[in-house]
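Presented below, as structure tokens, is a lone chain in the form predicted on its own.
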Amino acid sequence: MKKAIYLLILTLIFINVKAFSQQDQSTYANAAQKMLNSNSKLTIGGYGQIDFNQPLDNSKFSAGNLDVHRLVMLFGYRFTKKLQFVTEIEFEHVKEVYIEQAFINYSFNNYINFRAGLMLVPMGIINEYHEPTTFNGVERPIIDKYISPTTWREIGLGFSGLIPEISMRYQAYIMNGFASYNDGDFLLSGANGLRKGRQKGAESFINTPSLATKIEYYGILGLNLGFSTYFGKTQSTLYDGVDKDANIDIATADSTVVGVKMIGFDARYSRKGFGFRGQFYNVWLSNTVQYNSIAQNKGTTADLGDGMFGYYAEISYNVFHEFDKLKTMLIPFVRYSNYDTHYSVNANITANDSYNKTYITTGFSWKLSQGVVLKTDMQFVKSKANSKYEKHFNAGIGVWF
């Protein structure tokens, strides 16, 4: 299957190669970038989604779930022509409040911008482009929950920019990393992947920084290709208060630190009503034997593997594309996803087949305007441990302004 994904991406590179022209940079701009592109002194925006999720099971009753999943308010302020501030304030499930982004951006020119603050880790598609009108399906792709855990953001600084001569964007940041141990809690596991390790800039702690980079190529009309990397070690509070010559205590703290290497490839193609997007992640973890062992010694189970892998491929088509007078878009789609948080394991644990899951999602997105979408889909979910598909019906409303 991995070979099929590689071939599909390579095929797309050569689609419409004669249409080799620089596309409008607003085509794949997220909320923060659109605010940075504004010339207004004060810019206000927002996005949100309201979801309905209903498990379907012929043998038992199950209540559906209605949720104001998220409501995000965006504020941007331009201090000077070159210096700006952008922030996102997120309300989840009506009762939880988070800061999703809060950074300054100093633009030397189009080639180089300096950023510092709470920023999105530039990994994959959804972590940066997660506004509900920009993706199909009520819920975000599942691999962006456990492998690259959207919305993944940390405090850091670095540079971004455009190199229009070669149709390329780049980002490179030194950032805080995942937390693996915090006051008795082991945060990484086979069951939850890396998700619980996000610190989100909320009283986060740091022992060593991490490096996150991304380059994107947009030189073929309608096509955007991305390559992301992340390298670092996780953070642990077990070092706090340890004397620098206490070798045994230092060794114990070292056991709670996990090395993380991650790469991601992604592709988006949109042309004449047809749409494709796909991405995959590969994660290598180190020091997992020691991590699992100390977790067990402290009375818990981490079952963290040595590697994680995930991918998806999605095709869609706007059936109203040929009707110029219609200002709406009706987009049926189908997406195939797979992820495995026990893609490779060390000798001390056995791969858990229930962590290898496949999702088939198919449905419709009806865009009433560029800023409003109605969504519905069916999800079929199974693990390698169980060949029977579970079924879920989802519907929702998404807005972005």
Second form
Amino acid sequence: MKKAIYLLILTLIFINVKAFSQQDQSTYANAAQKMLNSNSKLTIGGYGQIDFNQPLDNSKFSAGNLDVHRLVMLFGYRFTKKLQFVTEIEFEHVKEVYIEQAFINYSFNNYINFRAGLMLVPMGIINEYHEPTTFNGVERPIIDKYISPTTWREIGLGFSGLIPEISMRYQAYIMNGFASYNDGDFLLSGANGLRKGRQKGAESFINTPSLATKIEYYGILGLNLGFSTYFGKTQSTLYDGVDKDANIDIATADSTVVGVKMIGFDARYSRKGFGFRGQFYNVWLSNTVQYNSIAQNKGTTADLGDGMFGYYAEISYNVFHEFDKLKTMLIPFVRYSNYDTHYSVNANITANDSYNKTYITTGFSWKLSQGVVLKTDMQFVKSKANSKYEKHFNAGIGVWF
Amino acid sequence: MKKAIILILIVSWIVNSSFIGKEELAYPTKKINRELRRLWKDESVDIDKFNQNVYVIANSNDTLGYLYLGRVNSCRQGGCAVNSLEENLAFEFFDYFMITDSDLRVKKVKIYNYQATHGHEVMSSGWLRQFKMYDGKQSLVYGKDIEAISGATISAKALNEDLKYTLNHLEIILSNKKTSLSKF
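Moving on from the form predicted on its own, kindly provide the form predicted in complex with the partner chain as a structure.
Below, the chain from earlier opens the complete complex, with every other chain and molecule after it.
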């Protein structure tokens, strides 16, 4: 019901915007058609990912999973030459509605743009470039689920721009951070890392902001290198209503806050059909002894580690590259990933080997055009606690327009 | 009082630069002169205007080459202007200049005003170097003859097509000594 109302309001807003431009009174067209035909400042796009996932096990039955994993609509509206608004509305698993982005962008010049609103955190490749036609494999790389918890977006403001003379791009934003404690729930854990702490701009709360930056170098043909950083403390509802001189209560609330430092290095290279991608993340968490301890007292096992890392290396090749007559791209690939949310742990907990996972993904992507891809892959998954690899088969469709 | 003046200045600057309507193609003098010095090291060259987009590069004896300034429309993939036939604000754009030798083969392509929000990698001099010696006679297939740029597909393809179109039409207008053409 809520989603229907939201969509209705959005449509009404667009119709109202339309009212300021000229209308053709003689033809009967629905509101959307009128808007699309005459409003030259509106852009529309979208992407979609439809997946089939099947665990393979010789000894047990296991149902496959068919899912419209994501459908995202992008709307951009250019108010003036320098000011625009961009929003992405995401439908996940058909049932869940989220806003992925909603920000204004003011362009002073090529060097500086000002942005404010709900924005993507500039950490790594996939969080920024996550349309399904831009990566191999049906699902996004696993380290971009548990280490850099994509799609990671928060409300904030900051600057981005290009320095063309040295072929670099930069982004620097002050943004809201992860929630670590929300009304009795401890959101961070060894099992899920920081993922459940994402607030996504949905009635999010903030005690202290975080700083996210990224620089990219693209000067060499075919190569793109990135370096991202993220610093901040997490947010907690336990401060609410506490007197500013109630030291014990403040100390208790402080225990529910974790300090987060994250860096990411990424590299993309493509030349003559050959492709290479690498991504590396390292996360340092502080105050985890207090966090795990207070969680334990309240009946939750948090077992949050002190250090997490994740990386992958991927190679691919477009086997149709040399053939002029073949207009599509057939790209076999192989990716090796490893991540560990218990890479280092404080003295009070033991590192859990099942949080150290290796994924080997291999398959191919068949790009029918720039905006449509059919993908299939096999994944071999093993944690340090297991001796055997589990096998998963995946197939999917990706579109981007 | 001071604060009010500063505020008025800021607001009027923002309003001024937000003026609806496309900015004119600018002649980036410094950047062009720098490239001319690089390409014709010891010579002193003259630039003569042929029309608003095309200039002839010559020394005292010969024509050395040509300079073309152009604008390419682009958009973010996904998210392109729903009505793609009109020149309209929804298009993002970038401006570039191209220097050719006297036989209309590319010596240098440089993008100097990149207004689009995505696809900045197309400005990379490493990527643009691929067009050196291109004369527009054959198509360059994006993704095969020219390296693809993930995330800058629209800008890259648009530039590739614009260069081919421009080189072929430069030949026509220069040989017929026409001073105007529909595109220019």
